[in-house]
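As a starting point, one isolated chain is supplied in structure tokens, in the form predicted alone.
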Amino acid sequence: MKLADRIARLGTETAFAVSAEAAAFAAQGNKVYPFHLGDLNLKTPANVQAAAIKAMQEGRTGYCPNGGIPQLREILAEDVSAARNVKYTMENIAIQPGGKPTISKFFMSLMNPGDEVLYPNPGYPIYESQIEFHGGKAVPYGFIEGEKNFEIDTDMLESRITPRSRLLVLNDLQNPTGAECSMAELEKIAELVRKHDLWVLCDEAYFDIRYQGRSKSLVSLPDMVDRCIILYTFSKKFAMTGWRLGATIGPKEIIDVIIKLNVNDESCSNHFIQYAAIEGLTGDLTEARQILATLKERRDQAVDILNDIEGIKCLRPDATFYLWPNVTGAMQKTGLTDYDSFRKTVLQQTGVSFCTRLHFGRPLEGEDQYYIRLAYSGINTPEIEKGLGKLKAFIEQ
């Protein structure tokens, strides 16, 4: 069999390989502390579940409009508009089966073969995969470790813009670093977008996963709402990762194209789950708020322990459910000087499973610090304490 040439350009999420290693280690009778995968072990709010069941019982199990049911599109437009101080209508909304489809449909709608796309590195690996799969040139930009948060290296970003640059991927409230753009960063990015006539994918999957303050969006800045496509997902806010429901939000001319792609790809998103999403947006938020409270407790426990380990420095992000600790000193202390040996040895010796910098893109030239990613969304607080306690003992022994 000869596969299509484009398949050779298709990447993957190597975090799933880490998950498989952890599962194999656990199958041998070992205890695993799972910090590797950004899934949630928290229940979807009961009222959201009940709304889906009710919709099924009422017969909402067939096809529905390709762009989503009008009721959800209208309610989501109001919710997103209020949070970002812009004005969207249902014509700016295309419901999707999860957050990921927005990534590929953004590139299919706006990128021609050979176009350059600026994307974050470290970052969600599907950006690079989809850019290259669809024939674009992936151009990475990096981050700088600041005093309180990671910051986009805007000088690097600007230096990598060329006449062939067409698109920019901005994952604010970022996976894997937890980085959140300051207003100064957003203003600089907006300036570059205007100057170079770029379209922007604003991946805001974690916009509502924050523990203090308010999230900001590039679309709120002058002229940006007509240049940006927002990736929206219900997965995080309502612990609905397996429900597979999200939305593409942006100018009508692009949303019309996205809906046409919906027709070709999956016809429509799940019908009855859209009624669950309506309940999430308009109903009782008590359990949704408890999800945030639980995640905050886990974040604080993990950050406190990590910063008490010799050779590790961990910032305390106000959003997402990821930590990106600097483990350069810890690796030097243990004599494990490459990522894979450090990760695998820690798993074998302590049961703590995590991803490293290598799972989020190829290291950029000049990187001399080492980082790992810990997701605390799928591990309870007592297990965080036990697992990271074993990590501390291993590193400091």
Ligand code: PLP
Second form
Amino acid sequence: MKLADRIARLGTETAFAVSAEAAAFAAQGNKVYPFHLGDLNLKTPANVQAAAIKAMQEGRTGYCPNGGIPQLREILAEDVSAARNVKYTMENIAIQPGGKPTISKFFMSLMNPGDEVLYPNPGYPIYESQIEFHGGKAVPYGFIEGEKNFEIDTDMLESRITPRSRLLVLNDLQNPTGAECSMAELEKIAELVRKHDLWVLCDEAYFDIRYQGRSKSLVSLPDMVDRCIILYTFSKKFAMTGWRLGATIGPKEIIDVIIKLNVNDESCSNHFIQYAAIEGLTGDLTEARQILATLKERRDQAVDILNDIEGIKCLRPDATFYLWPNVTGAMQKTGLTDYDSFRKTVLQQTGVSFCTRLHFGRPLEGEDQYYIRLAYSGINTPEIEKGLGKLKAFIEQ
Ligand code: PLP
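Same protein, different state: after the form predicted alone, show the form predicted in complex with ligand PLP.
Starting with the chain above, the whole complex follows.
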């Protein structure tokens, strides 16, 4: 069979491969401590579930408008506008089956073959995959480890802008580092966007997964609302990863194009689930808040244990459910100096399963520090304690 040439350029989310390895190890009768996948082992709030069931029973099971049901588009426009201090209406919203479809639809709408796209690396691997699949040139920018937070290397970002640069991907709050842009970083990025006439994909999948303070958005800065497309998802905040519901949010002229892509790709997002999303946005938030409280407890426990391990240094991000500890010293100590042998040996010896820097884009030239990613969204506190306790014993002995 001769596949289309573009398939050779399609990447993947290699975290799923780590999941498969962990599952195979567990199938041999071994205990696994799953820190690899950004999925939640928490239930969708009961009121959200009930709204979906009610809508289904009431017959909301046929096709619905391609851009989503008007009630949800209106409520989401109000909600997103209030949180970001901008003014969107339903015409700025295209409902999607998840957050992820916004990534490819953004590139299909705005990128021509050969256009350069600046994207975060380490970062969510689907950006690199989709840029290259659609014939663009993926140009990475990196992060600097600060005292309290990872920061975008804005000097690197600026130095990589060329006359062919057309798009920028900004994932604030970030997977995998947990990085959150300061106001100064956002202002610098807005300045570059204006100066170089860029369009921005603002991946805000984790906007509402935060434990203190308030999330900021690039769209709140002057002129940005006309240049930014937001990736919004219900997956994380209502523990709805498997339901598949999200939205693309941006200027009407682009949203109209995105809705035309919806018509071509999936006709519409799941009809009755959109009523569940309305309940999530307007109904009782007790259980949604409990999800955050549970995640915060897990974060604190994991960070405390990690920082107690010789050769590991872990920041405590206020948002996302990821940790990106620097494990350079620990790897040296164990003599396992390449990522794959460290990851596989730790799995074999302790059952602790995680992703490494290699799962988040091709490493940049000159990187000399080693990082792994621990997701604490799918593991309870007693298991965090046991698993990371085993990791500590393995590294220190
Ligand atoms: N963007 C980032 C940064 C993510 O980490 C994820 C999921 O892990 C997504 C987008 C996709 O979200 P969804 O599961 O809603 O498609």
